[in-house]
Amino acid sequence: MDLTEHPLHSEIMAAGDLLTVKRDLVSLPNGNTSYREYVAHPGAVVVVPMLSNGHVVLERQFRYPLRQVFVELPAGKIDPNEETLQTGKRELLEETGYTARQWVKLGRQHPCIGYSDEVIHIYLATDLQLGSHRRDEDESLEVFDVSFADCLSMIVQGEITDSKTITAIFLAEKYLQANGGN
């Protein structure tokens, strides 16, 4: 059975700096119309850290939507033209100062499927090393680290409800089960 909407036209409803919402005219599976509002996004990239001492590296950090402090792994969006890799490489050094020598690509999650195009690409990160971050001027966030008990912990207890960070987290848990690690 032949599940796929296709789009008929397409406008824009709003658009700025990250972010455009979209509304779409599709034709349906069974001849019918409908119209698809989502949000289009560039992408991003999650890291899990993990120093030598298998402790993660997290992040505290301000939300502005949910006017709240979460817990969550470092991360952000895709400039245009920019592999997923380099991105992860980019956004652990600006938000935490660490490089790492050794990448895996975990996977990736589309975290808002209902609502947008966004598709999060996950890296596990390790031989770590610490210099300076390079934050832009308007990123304010706290550093620490825990233990991967202690941050699959959190995740039972509520204190990380991030999706892109439990997924991240669950799937480096599976990889070092599966590859002697942890």
The other form holds:
There are 2 protein chains.
Amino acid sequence: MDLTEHPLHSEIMAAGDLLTVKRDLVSLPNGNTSYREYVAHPGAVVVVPMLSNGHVVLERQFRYPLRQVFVELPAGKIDPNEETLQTGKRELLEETGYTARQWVKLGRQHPCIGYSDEVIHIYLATDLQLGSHRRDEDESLEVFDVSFADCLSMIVQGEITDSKTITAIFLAEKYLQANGGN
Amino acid sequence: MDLTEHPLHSEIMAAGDLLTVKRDLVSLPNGNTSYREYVAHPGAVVVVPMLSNGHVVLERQFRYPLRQVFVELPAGKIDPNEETLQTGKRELLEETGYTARQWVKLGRQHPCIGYSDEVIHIYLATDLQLGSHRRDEDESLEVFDVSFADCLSMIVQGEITDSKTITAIFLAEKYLQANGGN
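Now that you have shown the form predicted alone, what about the form predicted in complex with another copy of the chain?
And the full complex, kicking off with our chain again.
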């Protein structure tokens, strides 16, 4: 069965400082037409930073759309022409102050396939060294670390609900199981 | 540390058929102000439907924002005044034709905390019975099932990258481990 929808026309529905929203007219597999509205996103990188004692570095950050503080992994948007590994290194340093000597690509995830074209690349960062963070003046967050087991427990208990974080921890757990870590 | 951002002013940046996008002026913890742009979403439900042989029911669906077919769990938006369990039952039936006698709430996830207020409630559905689906005429998707182990493998191999699906399977795996299933 061919499930493909083909674009007929595309327009910018909204162009803000942060978000660009598109509205495309598409032809459906059954011959009908419909509109598709979605956020156009540059992509992002999420990092699982793991200390030598097996602890995971996490952040507490206020997320305005949901008006609450979330526990999440370091992450950020890809700058223009930036390699994803470089984004991971930059965001880890900026947000937490850590640099890492070992980087492993764990995969990628799509957070919001219904209405965003965002892709999030996932890295495991180990052999960490703490320097000083380079957060923007307007970026307020707290950095802390927990054991990997406690991190898994926080997900099961509903204390971590951020999908990018859960997905990255899932892949890190499988990677560590397959490679004899933790 | 108080991380809270307080709304000063809110406006509708875009109102489409599918998406409503807001732009709020907020005061930051450091006293500065900034804008926050985000999708206002009614919330959704994702279902892990598990057959008596331990197989998971999945779908292949074309997702226009990323122009590709995704493997994902049945899911859909909450209708106005609808209980989340009812959304799960409705979407499972509409998309796959299955009804389930047993429903367990596994938790909830936030797919896109940076620019959407969407919450996705997660259910495990077992004791399934197959009827006939009630898909909209314009809704093209394929339904299939794989063993739970194969589903985990598809995530690790990068064949499943949809975050809501990975997150729900993660929680289902932990639930089944804790409750002696699979």
